[in-house]
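Here we start with a single chain on its own, the form predicted on its own, put down as C-alpha coordinates.
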Amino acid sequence: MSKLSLDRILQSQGFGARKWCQQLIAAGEVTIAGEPITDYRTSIETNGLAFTVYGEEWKFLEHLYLALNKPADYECSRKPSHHPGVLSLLPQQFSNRDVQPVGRLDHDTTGLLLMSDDGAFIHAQSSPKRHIPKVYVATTHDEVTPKLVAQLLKGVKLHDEPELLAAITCVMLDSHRLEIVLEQGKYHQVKRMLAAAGNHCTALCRSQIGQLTLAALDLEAGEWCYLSAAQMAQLVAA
(Lines of atoms letter the chains of each structure in order from A and count residues from 1; the text may use other names and numbers.)
(Lines give C-alpha, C1' and ligand atoms only; values in the text may rest on other atoms or scores of the structure.)
Protein backbone atom coordinates (compact mmCIF):
# COMPACT_ATOMS: atom_id res chain seq x y z
CA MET A 1 0.00 0.00 0.00
CA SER A 2 1.16 3.54 -0.68
CA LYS A 3 -0.04 7.06 -0.19
CA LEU A 4 0.34 9.98 -2.58
CA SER A 5 -0.87 13.55 -2.59
CA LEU A 6 -4.03 13.95 -4.64
CA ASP A 7 -2.38 16.08 -7.32
CA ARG A 8 0.31 13.42 -7.84
CA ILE A 9 -2.39 10.77 -8.08
CA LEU A 10 -4.21 12.67 -10.82
CA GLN A 11 -0.96 13.36 -12.64
CA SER A 12 0.00 9.67 -12.53
CA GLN A 13 -3.39 8.76 -13.99
CA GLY A 14 -2.91 11.06 -16.97
CA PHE A 15 -5.16 13.97 -16.04
CA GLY A 16 -2.50 16.55 -16.82
CA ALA A 17 0.48 18.40 -15.36
CA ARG A 18 0.56 18.84 -11.58
CA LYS A 19 -0.31 22.53 -11.83
CA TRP A 20 -3.45 21.73 -13.82
CA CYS A 21 -4.37 18.90 -11.43
CA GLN A 22 -4.02 21.28 -8.50
CA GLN A 23 -6.40 23.72 -10.18
CA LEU A 24 -8.83 20.91 -10.91
CA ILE A 25 -8.82 19.88 -7.25
CA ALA A 26 -9.19 23.45 -5.98
CA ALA A 27 -12.24 23.89 -8.23
CA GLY A 28 -13.96 20.97 -6.47
CA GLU A 29 -14.01 18.77 -9.57
CA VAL A 30 -12.45 15.77 -7.81
CA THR A 31 -14.41 13.67 -5.33
CA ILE A 32 -13.64 10.59 -3.28
CA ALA A 33 -16.50 8.60 -1.73
CA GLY A 34 -18.85 11.34 -2.88
CA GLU A 35 -16.99 14.13 -1.09
CA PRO A 36 -15.09 16.89 -2.93
CA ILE A 37 -11.41 17.12 -1.98
CA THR A 38 -10.17 20.67 -2.50
CA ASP A 39 -6.70 20.48 -0.93
CA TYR A 40 -4.27 18.97 -3.43
CA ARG A 41 -1.84 18.14 -0.62
CA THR A 42 -4.29 15.62 0.89
CA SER A 43 -2.52 12.27 1.21
CA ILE A 44 -4.60 9.41 -0.20
CA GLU A 45 -4.14 5.65 -0.07
CA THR A 46 -3.92 4.49 -3.70
CA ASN A 47 -4.69 0.81 -3.14
CA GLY A 48 -8.27 0.25 -4.31
CA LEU A 49 -8.84 3.98 -4.74
CA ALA A 50 -11.87 5.11 -6.73
CA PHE A 51 -12.43 8.78 -7.49
CA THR A 52 -14.42 10.98 -9.83
CA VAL A 53 -13.26 13.79 -12.10
CA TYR A 54 -15.98 15.99 -13.57
CA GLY A 55 -18.46 13.45 -12.23
CA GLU A 56 -16.95 10.47 -14.08
CA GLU A 57 -15.65 7.63 -11.94
CA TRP A 58 -12.14 6.25 -12.30
CA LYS A 59 -10.04 3.68 -10.47
CA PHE A 60 -6.39 4.21 -9.60
CA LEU A 61 -4.36 1.80 -11.73
CA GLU A 62 -0.58 1.64 -11.58
CA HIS A 63 -0.57 0.34 -15.16
CA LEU A 64 -3.21 0.09 -17.86
CA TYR A 65 -3.92 -3.18 -19.64
CA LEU A 66 -6.56 -2.73 -22.31
CA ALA A 67 -8.21 -4.62 -25.14
CA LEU A 68 -9.64 -2.79 -28.14
CA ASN A 69 -11.80 -4.09 -30.96
CA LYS A 70 -9.95 -2.18 -33.67
CA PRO A 71 -12.09 -0.92 -36.53
CA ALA A 72 -10.84 -0.58 -40.08
CA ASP A 73 -9.08 2.60 -41.20
CA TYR A 74 -7.30 3.31 -37.91
CA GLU A 75 -3.52 3.28 -37.59
CA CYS A 76 -1.64 1.59 -34.75
CA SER A 77 0.67 4.55 -34.27
CA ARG A 78 1.07 7.42 -31.84
CA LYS A 79 1.77 9.61 -34.88
CA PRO A 80 -0.67 8.45 -37.58
CA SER A 81 -0.09 9.72 -41.10
CA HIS A 82 -3.07 8.83 -43.30
CA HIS A 83 -5.83 7.67 -40.94
CA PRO A 84 -6.88 8.40 -37.34
CA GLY A 85 -4.79 6.68 -34.67
CA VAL A 86 -6.22 4.00 -32.39
CA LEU A 87 -5.41 6.22 -29.40
CA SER A 88 -8.20 8.54 -30.52
CA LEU A 89 -10.62 5.77 -29.50
CA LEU A 90 -9.43 5.94 -25.87
CA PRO A 91 -9.85 8.59 -23.15
CA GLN A 92 -7.33 11.42 -23.53
CA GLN A 93 -5.64 10.69 -20.20
CA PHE A 94 -4.65 7.24 -21.48
CA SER A 95 -2.66 8.89 -24.24
CA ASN A 96 -1.08 11.16 -21.61
CA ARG A 97 0.05 7.99 -19.83
CA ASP A 98 1.90 6.87 -22.96
CA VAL A 99 -0.41 3.95 -23.71
CA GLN A 100 0.82 2.12 -26.81
CA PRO A 101 -0.46 -0.69 -29.02
CA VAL A 102 1.11 -4.06 -28.33
CA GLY A 103 2.33 -4.86 -31.83
CA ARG A 104 0.49 -3.50 -34.83
CA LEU A 105 -2.45 -4.27 -37.06
CA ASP A 106 -2.57 -2.75 -40.54
CA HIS A 107 -4.93 0.18 -40.95
CA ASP A 108 -7.43 -2.03 -42.82
CA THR A 109 -7.11 -4.99 -40.42
CA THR A 110 -9.69 -5.25 -37.65
CA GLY A 111 -10.04 -7.13 -34.39
CA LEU A 112 -8.30 -7.73 -31.10
CA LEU A 113 -5.59 -5.23 -30.19
CA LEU A 114 -3.89 -5.06 -26.81
CA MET A 115 -2.75 -1.70 -25.44
CA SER A 116 -0.74 -0.78 -22.35
CA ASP A 117 1.56 1.72 -20.66
CA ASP A 118 3.62 -1.09 -19.13
CA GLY A 119 6.83 -1.39 -21.13
CA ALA A 120 7.73 -4.80 -19.71
CA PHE A 121 4.31 -6.18 -20.63
CA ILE A 122 4.52 -4.75 -24.16
CA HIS A 123 7.98 -6.26 -24.66
CA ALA A 124 6.94 -9.66 -23.29
CA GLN A 125 3.81 -9.83 -25.42
CA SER A 126 5.71 -8.78 -28.53
CA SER A 127 8.62 -11.18 -28.07
CA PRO A 128 8.68 -14.06 -30.60
CA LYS A 129 10.36 -16.21 -27.95
CA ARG A 130 7.06 -16.58 -26.11
CA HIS A 131 5.37 -18.31 -29.06
CA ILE A 132 1.98 -16.77 -28.34
CA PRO A 133 -0.47 -17.92 -31.03
CA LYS A 134 -2.62 -15.34 -32.76
CA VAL A 135 -5.76 -16.32 -34.64
CA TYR A 136 -6.86 -14.49 -37.77
CA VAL A 137 -9.92 -14.80 -39.99
CA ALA A 138 -8.99 -13.93 -43.57
CA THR A 139 -11.40 -13.26 -46.40
CA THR A 140 -9.94 -14.15 -49.78
CA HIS A 141 -10.46 -12.87 -53.31
CA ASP A 142 -10.43 -16.35 -54.83
CA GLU A 143 -12.04 -19.46 -53.39
CA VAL A 144 -10.39 -21.26 -50.52
CA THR A 145 -9.28 -24.70 -51.66
CA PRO A 146 -7.78 -27.72 -49.89
CA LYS A 147 -4.61 -27.02 -51.89
CA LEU A 148 -4.39 -23.49 -50.46
CA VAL A 149 -4.85 -24.75 -46.91
CA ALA A 150 -2.19 -27.42 -47.47
CA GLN A 151 0.25 -24.84 -48.82
CA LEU A 152 -0.20 -22.57 -45.80
CA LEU A 153 0.31 -25.49 -43.43
CA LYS A 154 3.39 -26.72 -45.29
CA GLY A 155 4.91 -23.25 -45.51
CA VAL A 156 5.46 -20.59 -48.15
CA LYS A 157 8.52 -18.55 -49.06
CA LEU A 158 8.32 -14.82 -48.43
CA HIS A 159 10.75 -12.24 -49.76
CA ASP A 160 13.56 -11.46 -47.30
CA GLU A 161 12.65 -14.45 -45.11
CA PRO A 162 15.38 -17.14 -45.01
CA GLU A 163 13.00 -20.00 -44.20
CA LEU A 164 9.50 -21.06 -45.14
CA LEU A 165 6.76 -19.61 -42.96
CA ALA A 166 3.93 -21.96 -42.06
CA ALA A 167 0.64 -21.65 -40.25
CA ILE A 168 0.29 -23.49 -36.94
CA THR A 169 -3.23 -24.44 -37.98
CA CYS A 170 -5.35 -23.43 -40.97
CA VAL A 171 -9.03 -24.23 -41.36
CA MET A 172 -11.46 -23.45 -44.17
CA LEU A 173 -14.51 -21.63 -42.77
CA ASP A 174 -16.43 -21.23 -46.01
CA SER A 175 -15.76 -20.70 -49.71
CA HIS A 176 -13.89 -17.42 -49.21
CA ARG A 177 -12.83 -17.42 -45.56
CA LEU A 178 -10.23 -19.28 -43.59
CA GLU A 179 -8.96 -19.24 -40.02
CA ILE A 180 -5.21 -19.16 -39.74
CA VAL A 181 -3.11 -19.38 -36.58
CA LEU A 182 0.40 -17.89 -36.52
CA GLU A 183 3.15 -17.42 -33.95
CA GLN A 184 5.75 -15.35 -35.80
CA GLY A 185 4.00 -11.99 -36.33
CA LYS A 186 6.06 -10.95 -39.37
CA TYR A 187 5.23 -7.78 -41.30
CA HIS A 188 1.91 -8.22 -43.22
CA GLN A 189 2.39 -11.95 -42.68
CA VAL A 190 -1.11 -13.28 -43.36
CA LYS A 191 -1.54 -11.15 -46.49
CA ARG A 192 1.91 -12.03 -47.80
CA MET A 193 1.44 -15.74 -47.12
CA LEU A 194 -1.86 -15.77 -48.99
CA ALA A 195 -0.28 -13.91 -51.89
CA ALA A 196 2.65 -16.34 -51.96
CA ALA A 197 0.15 -19.21 -52.07
CA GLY A 198 -1.58 -17.68 -55.09
CA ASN A 199 -4.58 -15.96 -53.49
CA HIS A 200 -5.31 -12.45 -52.23
CA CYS A 201 -6.56 -11.23 -48.83
CA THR A 202 -9.48 -8.80 -49.09
CA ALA A 203 -10.26 -8.51 -45.36
CA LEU A 204 -8.49 -9.58 -42.19
CA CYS A 205 -9.60 -9.77 -38.55
CA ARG A 206 -7.58 -10.90 -35.53
CA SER A 207 -10.00 -12.88 -33.38
CA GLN A 208 -7.75 -14.27 -30.65
CA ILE A 209 -4.42 -13.81 -28.83
CA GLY A 210 -3.28 -16.75 -26.74
CA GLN A 211 -6.49 -18.03 -25.19
CA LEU A 212 -8.16 -14.61 -25.06
CA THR A 213 -10.90 -14.28 -27.68
CA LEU A 214 -12.52 -11.18 -29.08
CA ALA A 215 -15.90 -12.90 -28.88
CA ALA A 216 -15.56 -13.41 -25.12
CA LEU A 217 -14.78 -9.70 -24.63
CA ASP A 218 -18.05 -8.78 -26.40
CA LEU A 219 -16.76 -5.48 -27.76
CA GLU A 220 -18.31 -3.62 -30.64
CA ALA A 221 -15.96 -2.14 -33.24
CA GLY A 222 -14.16 0.80 -31.63
CA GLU A 223 -14.98 -0.25 -28.06
CA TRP A 224 -12.33 -0.99 -25.42
CA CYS A 225 -12.20 -2.57 -21.97
CA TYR A 226 -9.81 -3.06 -19.07
CA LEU A 227 -8.32 -6.55 -18.91
CA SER A 228 -8.97 -8.47 -15.71
CA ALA A 229 -6.32 -10.62 -14.04
CA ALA A 230 -8.08 -13.73 -15.38
CA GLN A 231 -8.05 -12.34 -18.92
CA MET A 232 -4.40 -11.36 -18.60
CA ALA A 233 -3.62 -14.95 -17.64
CA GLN A 234 -5.12 -16.08 -20.96
CA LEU A 235 -2.49 -14.22 -22.98
CA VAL A 236 -0.23 -17.23 -23.16
CA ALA A 237 0.32 -20.23 -25.38
CA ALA A 238 -2.04 -23.16 -24.92
Ligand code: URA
Second form
Amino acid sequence: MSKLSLDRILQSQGFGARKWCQQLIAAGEVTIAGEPITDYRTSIETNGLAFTVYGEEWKFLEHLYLALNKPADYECSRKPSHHPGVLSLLPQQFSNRDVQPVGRLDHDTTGLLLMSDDGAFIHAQSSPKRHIPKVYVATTHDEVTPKLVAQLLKGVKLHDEPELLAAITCVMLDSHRLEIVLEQGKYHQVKRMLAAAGNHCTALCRSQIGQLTLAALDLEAGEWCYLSAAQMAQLVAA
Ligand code: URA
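Form predicted on its own done, so how does the form predicted in complex with uracil (URA) look?
After this comes the whole thing, all chains and molecules, with the earlier chain placed first.
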Protein backbone atom coordinates (compact mmCIF):
# COMPACT_ATOMS: atom_id res chain seq x y z
CA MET A 1 0.00 0.00 0.00
CA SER A 2 1.32 3.41 -0.88
CA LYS A 3 -0.87 6.47 -0.69
CA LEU A 4 -0.06 9.93 -2.07
CA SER A 5 -1.97 13.16 -2.56
CA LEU A 6 -3.27 13.56 -6.11
CA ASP A 7 -1.03 16.54 -6.93
CA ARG A 8 2.06 14.54 -5.91
CA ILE A 9 0.86 11.62 -7.98
CA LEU A 10 0.53 13.77 -11.11
CA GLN A 11 3.89 15.41 -10.48
CA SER A 12 5.59 12.04 -10.05
CA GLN A 13 4.14 10.89 -13.37
CA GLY A 14 5.63 13.88 -15.20
CA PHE A 15 2.54 16.07 -15.63
CA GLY A 16 4.38 19.18 -14.47
CA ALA A 17 5.26 21.23 -11.42
CA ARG A 18 3.14 20.74 -8.31
CA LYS A 19 1.35 24.08 -8.68
CA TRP A 20 0.43 23.26 -12.27
CA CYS A 21 -0.84 19.81 -11.23
CA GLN A 22 -2.96 21.45 -8.52
CA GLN A 23 -4.51 23.73 -11.14
CA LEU A 24 -5.25 20.82 -13.46
CA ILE A 25 -6.97 19.02 -10.60
CA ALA A 26 -8.98 22.08 -9.50
CA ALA A 27 -10.13 22.56 -13.12
CA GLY A 28 -11.66 19.06 -13.05
CA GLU A 29 -9.27 17.72 -15.71
CA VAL A 30 -8.25 14.70 -13.64
CA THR A 31 -10.63 11.79 -13.15
CA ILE A 32 -10.40 8.48 -11.33
CA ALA A 33 -12.94 5.74 -12.05
CA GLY A 34 -14.86 8.22 -14.21
CA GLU A 35 -15.19 10.87 -11.45
CA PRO A 36 -13.33 14.20 -11.48
CA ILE A 37 -11.35 14.71 -8.27
CA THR A 38 -11.03 18.43 -7.69
CA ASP A 39 -9.30 18.50 -4.30
CA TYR A 40 -5.58 18.02 -4.85
CA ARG A 41 -5.10 16.92 -1.24
CA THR A 42 -7.17 13.77 -1.81
CA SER A 43 -5.03 10.85 -0.73
CA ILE A 44 -5.04 7.99 -3.23
CA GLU A 45 -3.61 4.49 -3.33
CA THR A 46 -1.07 4.46 -6.17
CA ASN A 47 -0.80 0.70 -6.54
CA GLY A 48 -2.75 -0.22 -9.68
CA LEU A 49 -4.08 3.33 -10.03
CA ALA A 50 -5.59 4.33 -13.39
CA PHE A 51 -6.56 7.95 -14.02
CA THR A 52 -7.32 10.33 -16.87
CA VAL A 53 -5.87 13.75 -17.62
CA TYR A 54 -7.69 15.79 -20.25
CA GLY A 55 -9.69 12.63 -21.00
CA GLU A 56 -6.61 10.53 -21.78
CA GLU A 57 -6.04 7.38 -19.75
CA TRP A 58 -2.84 6.75 -17.80
CA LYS A 59 -1.69 4.25 -15.23
CA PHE A 60 0.49 5.07 -12.25
CA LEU A 61 3.93 3.57 -12.79
CA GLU A 62 6.81 3.99 -10.39
CA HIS A 63 9.19 3.50 -13.31
CA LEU A 64 8.69 3.43 -17.05
CA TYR A 65 9.93 0.52 -19.12
CA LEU A 66 9.17 1.09 -22.77
CA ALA A 67 9.98 -0.35 -26.17
CA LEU A 68 10.07 1.86 -29.25
CA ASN A 69 10.20 0.82 -32.89
CA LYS A 70 12.74 3.47 -33.82
CA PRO A 71 12.30 4.94 -37.28
CA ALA A 72 15.22 6.21 -39.35
CA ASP A 73 16.19 9.87 -39.05
CA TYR A 74 15.74 10.13 -35.28
CA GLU A 75 18.65 10.64 -32.90
CA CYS A 76 19.07 8.87 -29.56
CA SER A 77 21.10 11.71 -28.08
CA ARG A 78 19.58 13.92 -25.38
CA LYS A 79 20.50 17.01 -27.37
CA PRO A 80 19.79 15.99 -30.96
CA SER A 81 21.52 18.17 -33.52
CA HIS A 82 20.55 17.11 -37.06
CA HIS A 83 17.35 15.12 -36.62
CA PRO A 84 14.53 15.06 -34.08
CA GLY A 85 15.24 13.08 -30.91
CA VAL A 86 13.57 9.77 -30.11
CA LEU A 87 12.04 11.36 -27.01
CA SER A 88 9.83 13.43 -29.30
CA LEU A 89 8.06 10.15 -30.21
CA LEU A 90 6.92 9.69 -26.59
CA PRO A 91 4.33 11.62 -24.55
CA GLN A 92 5.80 14.82 -23.14
CA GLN A 93 5.38 13.73 -19.53
CA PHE A 94 7.74 10.80 -20.12
CA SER A 95 10.52 13.26 -21.02
CA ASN A 96 9.66 15.19 -17.86
CA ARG A 97 10.37 11.94 -15.99
CA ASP A 98 13.84 11.76 -17.51
CA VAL A 99 13.20 8.75 -19.69
CA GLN A 100 16.31 7.83 -21.68
CA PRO A 101 17.20 5.36 -24.38
CA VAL A 102 18.94 2.23 -23.14
CA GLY A 103 22.10 2.42 -25.22
CA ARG A 104 22.10 4.12 -28.59
CA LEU A 105 21.12 3.37 -32.13
CA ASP A 106 22.55 5.49 -34.94
CA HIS A 107 20.21 8.05 -36.47
CA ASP A 108 19.77 5.86 -39.56
CA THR A 109 19.38 2.57 -37.64
CA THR A 110 15.81 1.37 -37.14
CA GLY A 111 14.17 -1.13 -34.83
CA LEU A 112 13.97 -2.13 -31.20
CA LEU A 113 15.02 0.52 -28.68
CA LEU A 114 14.33 0.20 -24.97
CA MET A 115 13.66 3.35 -22.97
CA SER A 116 13.37 3.84 -19.23
CA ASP A 117 13.64 6.27 -16.33
CA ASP A 118 15.11 3.58 -14.07
CA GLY A 119 18.86 4.20 -13.85
CA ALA A 120 19.60 0.76 -12.36
CA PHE A 121 17.75 -0.95 -15.22
CA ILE A 122 19.54 1.17 -17.85
CA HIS A 123 22.88 0.37 -16.26
CA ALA A 124 22.18 -3.37 -15.98
CA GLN A 125 20.91 -3.64 -19.54
CA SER A 126 23.94 -1.81 -20.89
CA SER A 127 26.46 -3.86 -18.93
CA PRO A 128 28.61 -6.16 -21.11
CA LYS A 129 28.86 -8.50 -18.11
CA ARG A 130 25.27 -9.58 -18.62
CA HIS A 131 25.97 -10.88 -22.14
CA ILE A 132 22.57 -9.87 -23.46
CA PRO A 133 22.51 -10.67 -27.18
CA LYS A 134 21.35 -8.03 -29.62
CA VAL A 135 20.21 -9.16 -33.03
CA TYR A 136 20.66 -6.92 -36.07
CA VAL A 137 19.63 -7.32 -39.68
CA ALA A 138 22.21 -5.57 -41.84
CA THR A 139 21.71 -4.82 -45.52
CA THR A 140 24.98 -4.67 -47.39
CA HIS A 141 26.20 -2.83 -50.46
CA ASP A 142 28.12 -5.80 -51.84
CA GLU A 143 26.93 -9.36 -51.90
CA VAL A 144 27.33 -11.32 -48.70
CA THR A 145 29.63 -14.30 -49.01
CA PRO A 146 30.55 -17.25 -46.80
CA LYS A 147 33.97 -15.61 -46.45
CA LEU A 148 32.41 -12.44 -45.02
CA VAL A 149 30.38 -14.50 -42.56
CA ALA A 150 33.49 -16.44 -41.54
CA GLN A 151 35.42 -13.21 -40.98
CA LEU A 152 32.68 -11.72 -38.80
CA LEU A 153 32.51 -14.91 -36.74
CA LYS A 154 36.28 -15.11 -36.37
CA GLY A 155 36.56 -11.47 -35.38
CA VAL A 156 37.73 -8.28 -37.04
CA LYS A 157 40.09 -5.59 -35.80
CA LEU A 158 38.53 -2.17 -35.32
CA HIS A 159 40.51 1.02 -34.90
CA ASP A 160 40.86 1.85 -31.16
CA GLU A 161 39.72 -1.62 -30.06
CA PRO A 162 42.53 -3.69 -28.58
CA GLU A 163 40.75 -7.04 -29.07
CA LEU A 164 39.24 -8.57 -32.19
CA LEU A 165 35.46 -8.13 -32.18
CA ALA A 166 33.41 -11.09 -33.32
CA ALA A 167 29.74 -11.79 -33.92
CA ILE A 168 28.18 -14.40 -31.65
CA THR A 169 26.29 -15.74 -34.65
CA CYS A 170 26.08 -14.52 -38.22
CA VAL A 171 23.67 -15.89 -40.82
CA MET A 172 23.15 -15.00 -44.48
CA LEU A 173 19.47 -14.12 -45.00
CA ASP A 174 19.74 -13.47 -48.72
CA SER A 175 22.25 -12.10 -51.23
CA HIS A 176 22.53 -8.70 -49.47
CA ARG A 177 21.31 -9.27 -45.93
CA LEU A 178 22.91 -10.73 -42.82
CA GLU A 179 21.57 -11.42 -39.37
CA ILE A 180 24.31 -10.57 -36.90
CA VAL A 181 24.18 -11.18 -33.16
CA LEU A 182 26.42 -9.12 -30.87
CA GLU A 183 26.83 -8.93 -27.13
CA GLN A 184 28.80 -5.69 -26.97
CA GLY A 185 27.49 -2.30 -28.03
CA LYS A 186 30.54 -0.46 -29.32
CA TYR A 187 30.17 2.73 -31.30
CA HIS A 188 28.84 1.93 -34.85
CA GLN A 189 29.85 -1.65 -34.17
CA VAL A 190 27.94 -3.48 -36.90
CA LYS A 191 28.80 -0.90 -39.55
CA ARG A 192 32.46 -0.83 -38.55
CA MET A 193 32.69 -4.62 -38.43
CA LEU A 194 31.21 -4.89 -41.91
CA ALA A 195 33.57 -2.20 -43.20
CA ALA A 196 36.54 -3.97 -41.59
CA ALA A 197 35.47 -7.16 -43.37
CA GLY A 198 35.44 -5.33 -46.71
CA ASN A 199 31.72 -4.68 -47.22
CA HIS A 200 29.49 -1.68 -46.46
CA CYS A 201 26.29 -1.52 -44.41
CA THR A 202 23.53 0.36 -46.25
CA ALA A 203 20.71 -0.25 -43.74
CA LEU A 204 20.56 -1.60 -40.21
CA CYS A 205 17.64 -2.76 -38.07
CA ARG A 206 17.77 -4.15 -34.53
CA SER A 207 15.25 -6.97 -34.46
CA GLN A 208 15.76 -8.45 -31.00
CA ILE A 209 17.24 -7.81 -27.55
CA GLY A 210 17.68 -10.87 -25.34
CA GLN A 211 14.72 -13.03 -26.21
CA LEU A 212 12.40 -10.07 -26.90
CA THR A 213 11.67 -9.63 -30.60
CA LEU A 214 10.46 -6.52 -32.34
CA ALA A 215 8.07 -8.70 -34.37
CA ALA A 216 6.32 -9.91 -31.19
CA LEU A 217 5.72 -6.31 -30.09
CA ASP A 218 3.88 -5.55 -33.32
CA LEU A 219 4.76 -1.85 -33.36
CA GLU A 220 4.64 0.35 -36.44
CA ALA A 221 7.73 2.51 -37.01
CA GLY A 222 7.56 5.33 -34.46
CA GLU A 223 5.19 3.47 -32.13
CA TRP A 224 6.03 2.59 -28.52
CA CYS A 225 4.52 0.33 -25.86
CA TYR A 226 4.91 -0.38 -22.15
CA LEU A 227 6.85 -3.57 -21.48
CA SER A 228 4.95 -6.19 -19.49
CA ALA A 229 6.64 -8.19 -16.71
CA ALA A 230 6.80 -11.17 -19.08
CA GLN A 231 8.51 -9.06 -21.76
CA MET A 232 10.95 -7.64 -19.18
CA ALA A 233 11.83 -11.19 -18.21
CA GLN A 234 12.86 -11.84 -21.83
CA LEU A 235 15.59 -9.16 -21.72
CA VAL A 236 18.23 -11.63 -20.67
CA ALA A 237 20.88 -13.89 -22.14
CA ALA A 238 19.51 -17.14 -23.60
N1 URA B 1 25.82 -1.02 -34.77
C2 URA B 1 25.85 0.05 -35.57
O3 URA B 1 26.74 0.19 -36.40
N4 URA B 1 24.91 0.98 -35.44
C5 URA B 1 23.87 0.87 -34.56
O6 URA B 1 23.00 1.75 -34.51
C7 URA B 1 23.83 -0.26 -33.73
C8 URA B 1 24.82 -1.20 -33.85
